[in-house]
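Next up: a single chain in structure tokens, the form predicted alone.
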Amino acid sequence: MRTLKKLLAVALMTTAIAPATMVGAAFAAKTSLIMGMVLEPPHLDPTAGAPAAIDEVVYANVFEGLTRIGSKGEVLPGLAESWDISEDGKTYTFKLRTGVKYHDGSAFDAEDVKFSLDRARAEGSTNAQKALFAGIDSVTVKDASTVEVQLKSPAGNFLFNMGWGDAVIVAPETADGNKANPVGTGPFKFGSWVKGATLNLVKNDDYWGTPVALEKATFRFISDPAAALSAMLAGDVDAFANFPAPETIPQLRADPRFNVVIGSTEGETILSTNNTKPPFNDVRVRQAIAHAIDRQAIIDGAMFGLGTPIGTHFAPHHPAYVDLVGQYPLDLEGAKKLLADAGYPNGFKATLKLPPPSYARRGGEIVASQLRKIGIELEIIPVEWGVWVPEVFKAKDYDLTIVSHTEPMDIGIYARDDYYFNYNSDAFKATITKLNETTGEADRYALMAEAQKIITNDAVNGFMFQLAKAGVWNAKINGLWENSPVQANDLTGVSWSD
């Protein structure tokens, strides 16, 4: 009888200690994510493509530059733990972090900073953002932990360019397999790539910094919006940083199991157009199609009222944004008057190239109704990214395309002789280059407001509104951007709540 008591005293605490154990394990605060994205990257080297997706994946998770871009894009130290400038405003001297090492376990130093430097800049140099590196004369390792930059001349934002996807630092051992096989410094590591499907990154257990909260992060790739909101309404992601089912957002919104943070991007969402190619190099057609456009129909058809109008490629959340909206107001008879004046009275017909996003497809129908009024006929070209990037942006094969352009603080790309664009003005290149010779700020504004006026006068683009960022992420998810001052899924900083 003893023993059968004792037995029975054991069963009974262990019913009684079993749920609270459950309890305690079902509440405790995850260590993994789920991070739902559009676009799948073509790979995975910031320092040798133009896809967002790129960045999105391996900025600040991966690898890391000298400097880094904050959540509020503030410019912050990054492999640099400090600089110091010259009083002419020419030479940057380094100071790096010691102890670093990479993914593979070989060490950091100045030598990589000089390898990746001279990398971006050289005559052959694939990097998309090639001229941020332009202005640079000289690196010069000064020590092992020491790098000294001679710029040709004075570069106001020569910091926060060193702080982009673009230019992050990485080991001349590795730099050739970064495409499949990504190896940086930062608090993650690359894991498995499922293509079309997933990928996952692993906690870096011996990086430099403070360690991340989450295990692992997989990304998986969801580009149809009804799928995105499936997926999340099922759980089966727990975060969309750039949410693409804009129209479900009321019903997200009401969900408590959610947060909907609606914040602002850099991205200037543009009717991208071949400046060189008839009849596009005549102004009045730019002008015409610039008339035609309502933009503000086209927010309310294609991102169901999420987005700002814009007159020009400059975000309107910073301080030297010019509102040049009302320049070119929708009128349809002063748009067909310009047409005819160009010798198309009776309009003409071109392409409409729309990649992937739904802002693209959506967007493209609409602005193909609204040019359609005034005479001009588009036919209308889905294509893929793997299509667009070596045909319309490499290639330049392209009338029409509509895009957004998700590059911070990005206007000096019409400088660009090369650019997709094939926009050419002497006065723009002017301005541009005194804005990079300049660091007074009330000056700089000055000069990022005139740069906007030029290629709004010659309606270089349709500019059609800026992309706002939609975020939904599970309501215990904390250290999420609401704003995307570069193009990032930063989770260094994300935890989960108990």
Contents of the next structure:
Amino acid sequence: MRTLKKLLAVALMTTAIAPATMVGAAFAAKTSLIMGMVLEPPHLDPTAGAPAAIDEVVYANVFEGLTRIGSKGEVLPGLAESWDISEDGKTYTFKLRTGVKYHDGSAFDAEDVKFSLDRARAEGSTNAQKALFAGIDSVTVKDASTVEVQLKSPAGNFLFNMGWGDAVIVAPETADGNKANPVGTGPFKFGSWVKGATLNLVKNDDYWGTPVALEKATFRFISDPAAALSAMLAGDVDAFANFPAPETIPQLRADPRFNVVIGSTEGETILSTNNTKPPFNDVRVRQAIAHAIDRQAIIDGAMFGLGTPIGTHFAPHHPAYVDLVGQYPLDLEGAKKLLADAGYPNGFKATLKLPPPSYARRGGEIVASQLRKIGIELEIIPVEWGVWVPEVFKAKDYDLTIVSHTEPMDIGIYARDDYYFNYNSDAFKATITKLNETTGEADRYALMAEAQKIITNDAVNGFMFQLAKAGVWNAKINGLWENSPVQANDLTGVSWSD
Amino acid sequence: MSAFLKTALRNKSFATGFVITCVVVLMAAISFVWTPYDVTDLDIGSKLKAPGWAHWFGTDHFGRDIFSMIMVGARNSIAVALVAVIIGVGFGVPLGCWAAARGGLLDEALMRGNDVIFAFPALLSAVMITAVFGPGAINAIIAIGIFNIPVFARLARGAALSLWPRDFIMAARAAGKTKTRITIEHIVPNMANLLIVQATIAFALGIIQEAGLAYVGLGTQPPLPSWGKMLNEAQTMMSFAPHMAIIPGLAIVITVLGLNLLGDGLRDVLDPRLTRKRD
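I would like to compare: after the form predicted alone, may I see the structure of the form predicted in complex with the partner chain?
Okay, now the whole complex, with that chain kicking things off.
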């Protein structure tokens, strides 16, 4: 009897305490976030690799540049608190923030800026976007907090370029180790990385700017769309900046636990074409393909309606965008005639290599069925990114492929000499050179329009659609980006609302 | 043959399995000459239609007719499973008979070799083979076929070993026939029943394995449909288009069930002792 009483007392006490602790827990807002990502970065140095996944983990979170790009694509002060541009547009003087420390405790100063920019534009640099730095003539340290950048010619988008993940500032002592152990100046420090599963960032208590609300941010890598859906529904991840299964968006939208935000990306999704490989070296063949592609069917079939048709390699939400969707209307007879003129009256066979995302795999099946109607038989070859990058992107061993180019303002890639499209147009190169030297907005827009028209006239690639950003996150999360003007998951403004 | 069928059809398992298998094979055969719709023709406008009169089994996310896809998919499943069984029988039976006839070290070596293949989970090794040689129906056939070899080798060896001491074999040996001739003329015909039953079971397993490989993207490649691939594509659409998952799932279940019933029935029919015991 006595033990029973004791037990009863203990039971009463615990029931009295339990609700109190539970209430306490419920009122304190969460300070950790689990962000789902489809692709895992190969390493964590944004200055030494093209994969978007690197920037999507470290940009603005771990590493910062002189400027930073805001959620609407605007240029904001970063490690440079202000800057002056000379009359001739060729000299930029950056005033740097003081009291900034790297995660290893060392101080940030002008020497680091000079080191980072010189390293990126050096002869043997492994920077994936060397073009961003090509216009720099010299970088001079004026004093510990002032840097002067001299350009070869005025560059209208220089400040925007300095906000890219590829232009972040690193310290000379730690630069070589950033791939495995990134040391930056950002509000989050690198925590741990379980390859193939998760990556943790932890709050940097010594951050120079506004402290972040999150104590811990975890990135979980889930490549399978079906697994992404179950992880989201089960609450195993709190957010997906770009949800990989567009067909499930209505289901997620109907669920009050989630906030679904459809925004824009800089991702021009294109049927990349090997422009030097016969028969694709004939502009008539490429134009025939353009006439045979039904963009709306691809958007509806592959993306369940998410996406905007494009007629050139330019983001439709950009003010300089020219709508060229109508230049090659769906016209199977016209396409067949073009093929016949090019010497392929009965069509031909080619391969279509498809990386894993559904826009490519599903889009590819639709493109193959559309091109079959004009006699082009495509053999579909699904490839993993680990194969796609060396084989298609680097070795240019492909006929056709589908990929989304998510870098902002990247029409300049068509002017590159050794890019995987193998496109070579002197007129286009001249236009881009002129664009890079022009600073007036109206003049720049006119040149951008001209560039868009040249690649559409040459039908360099099959221009399909602008990738939408299907953001899905817990309805209690604030501060995630609606659009992605740069490749980033900027968590600096993220907080939970309870 | 018709006399055999007459007796066999009295067995319920055999009859059910036989009918189901015939329907599936017939569907696959018809798909060569006719399908309600072209399976490589995507019609995005009529995507995700529920089963109805125009599309008996509905349409998928590309607007393809699922009934047509099931028909063509049956063809792929059967082709892959059948060739895989042929590989298994073609290599496994001679190996098993050889091991039984020679005995000794050769027997040991062959059987331990079989054990090595057996030690790998079949599907995992099939993934490995297709990963090395690239995905596709041909490699799927080879991958599945290789794992049928030890199954048939063991069966043939066991059966042959029990036959060798029998009197009629002794008689044949006494008459001066070579081991090879005895194997071909006496051993193999006497184990045919066992082999037929095992082949039916291996065939059913082959269908499941083909679907499994196609599900992970290593089997039949687009634009040709395959049951496993259809299941994979249906995953994220189950909440609003359940027919996309249910129909290929049922196709696999029914086909495999039919083959298993057929195998069970065959065993009963071909082994008179077993049938009597059951009565």
